[in-house]
Ligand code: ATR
Amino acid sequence: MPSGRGKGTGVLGIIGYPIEHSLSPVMHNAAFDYLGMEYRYLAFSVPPEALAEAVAGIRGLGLVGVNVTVPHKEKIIPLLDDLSLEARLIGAVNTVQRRENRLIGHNTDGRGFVASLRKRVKRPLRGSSVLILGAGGAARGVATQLLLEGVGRLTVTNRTPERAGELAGCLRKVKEDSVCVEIRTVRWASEGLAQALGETDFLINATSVGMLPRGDETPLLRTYLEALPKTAVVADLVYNPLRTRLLRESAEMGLEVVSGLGMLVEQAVLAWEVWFGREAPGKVMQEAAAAHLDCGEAGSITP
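Show me the structure of that chain alone, the form predicted on its own.
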């Protein structure tokens, strides 16, 4: 195990708004303690109008790096010095690395989601039909990676149709490097959505609907879920609560479900590779995060 930095404590963190729900500090600090590393990870509440000042603070305070969450994943890009190929392709950043005084943006969302899914679901992604709810930064990361994984059809729906169209347009630029045969959009809460759900192998909620403190909300009413094939997998990127209403109702219908906790851990493990060039103790991170979630009614929900 490393003995630490020797001089002072290295500081990392996560910037977002709101940020009180984040389990990232719990995970990363548990990993630092386990390995005896002299680092601390903090949550920084940064409203949109303060983003530029916060990014300047990364340089001024000498932070090792930060994670980036809603609503800053796309808006932070012009404030950085460079982007990894992955972040440039996705058009969103969830991890920032300070290299001397340069800030480099990365994205570990997509690979984190796919790694989590592969550990928990036997059904192959290649050639499958995927429907994504949402068109923000998380949706971009996941959708781009799914194209690279070779899904056969990718459908995007969003409450604001224009946002769904923008995302679909970006994804079509990635399509040239994938085997995806179709990228399309459907209107939210429409007959077209119900029809698309009937052809879906993987339904992915990439919105924040259902996240605490509004854990009783769901992005899709049960009447829409009933259109899914019985073999479909329902995945939620929301991890707090672990058992979202979407997953609870899907499980009651006999569908296979996957919570957002696995993605949270996997993308954090990948962020460690960016910051430290070493493997993170993923099991320690997951146990620390799970301990802070209300798992009492988790039932068959796969973490």
Contents of the next structure:
Amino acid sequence: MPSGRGKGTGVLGIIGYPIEHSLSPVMHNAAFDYLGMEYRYLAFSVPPEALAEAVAGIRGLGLVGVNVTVPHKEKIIPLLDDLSLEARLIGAVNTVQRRENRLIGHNTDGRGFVASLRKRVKRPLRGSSVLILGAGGAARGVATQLLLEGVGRLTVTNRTPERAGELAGCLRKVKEDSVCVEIRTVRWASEGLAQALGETDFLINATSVGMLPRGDETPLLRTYLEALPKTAVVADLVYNPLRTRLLRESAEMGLEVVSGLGMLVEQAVLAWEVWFGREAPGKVMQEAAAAHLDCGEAGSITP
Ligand code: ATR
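Would you mind giving the form predicted together with the named molecule, to go alongside the form predicted on its own above?
To see the whole picture, the full complex is given below, headed by that same chain.
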């Protein structure tokens, strides 16, 4: 257990802007209640201009730690004392740990995604061919971890091609020389994309397309999905709705699908390891999060 707080309730939280819709308080507080731990997890609405003061508050108030979300994941780095290897490689922080007066930044997003996939899909990632839709912060976290997992080929496509090129450039610096991996970009909605899909084992949506309130949208039209091999796995980072249009259409075509809820839960479970050095009750967290989502039509989707 972290030291440095007096008797009473230990406080954690998430800082972001906007933050009202975060499911993290629901998940973490359900876990504390389940284990009878005297901790509370709060949502802190921190606009960009207040970030430095908020970080000073983590030290000053003796918080156990915090999660960090949009738009602070990168901007918080210079305000911290040290970074984990993953946070350094990804260039973004989603979990802060306070050790006495030192603040250490971690990133559990990428490992959370991989843990979620491993629990749900038998197919190995090592040596596989992965295609990522998107080149923002979420794509960066997942792609970096996939490289560390030893995927054989990573293809990035993004609506704004320059960002895909930038991400591919960063990923090439991450890869160790010993790892044999091909990193490439293809144009969004192009013939090249259709060809790349034909050689894909895992398709991952790391764009925000399909998220509520625009749940009728999809980052990849059905005609493209048809180019995927029948054995491909389709994973969405979007978890709200649980059953995105991308996953619905993929499942209708007989493809194996994985929703974004697993990653949401696993990144929280990994944050517990950082803060408390103990395993979190993942099932309790998942049930608490799912109860807050629109799961009416979850049907055959594996959460
Ligand atoms: P996050 O940290 O969640 O990844 P982000 O950095 O804003 O957020 O990235 C959002 C991603 O979704 C980007 O890849 C973005 O594409 P652009 O780089 O072209 O903006 C993608 N995205 C958002 N809206 C999109 C849309 N309507 N069509 C295609 N891609 C979209």
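Throughout, rigid core stands for the largest set of C-alpha atoms superposing within 1.5 Å between the two forms. Positions refer to the first chain, counted from 1. Quantities reported herein were computed from a predicted structural model and do not represent experimental measurements.
- Summary of the rigid-body analysis between the two forms: the C-alpha atoms of F113 and D201 are best fitted by the same part's superposition.
- Domain rotation between the two forms, with the chain taken as two rigid parts and C-alpha atoms superposed, amounts to 14 degrees for the smaller part.
- Relative displacement of the K73 Cα between the two forms on rigid core alignment is 2.9 Å.
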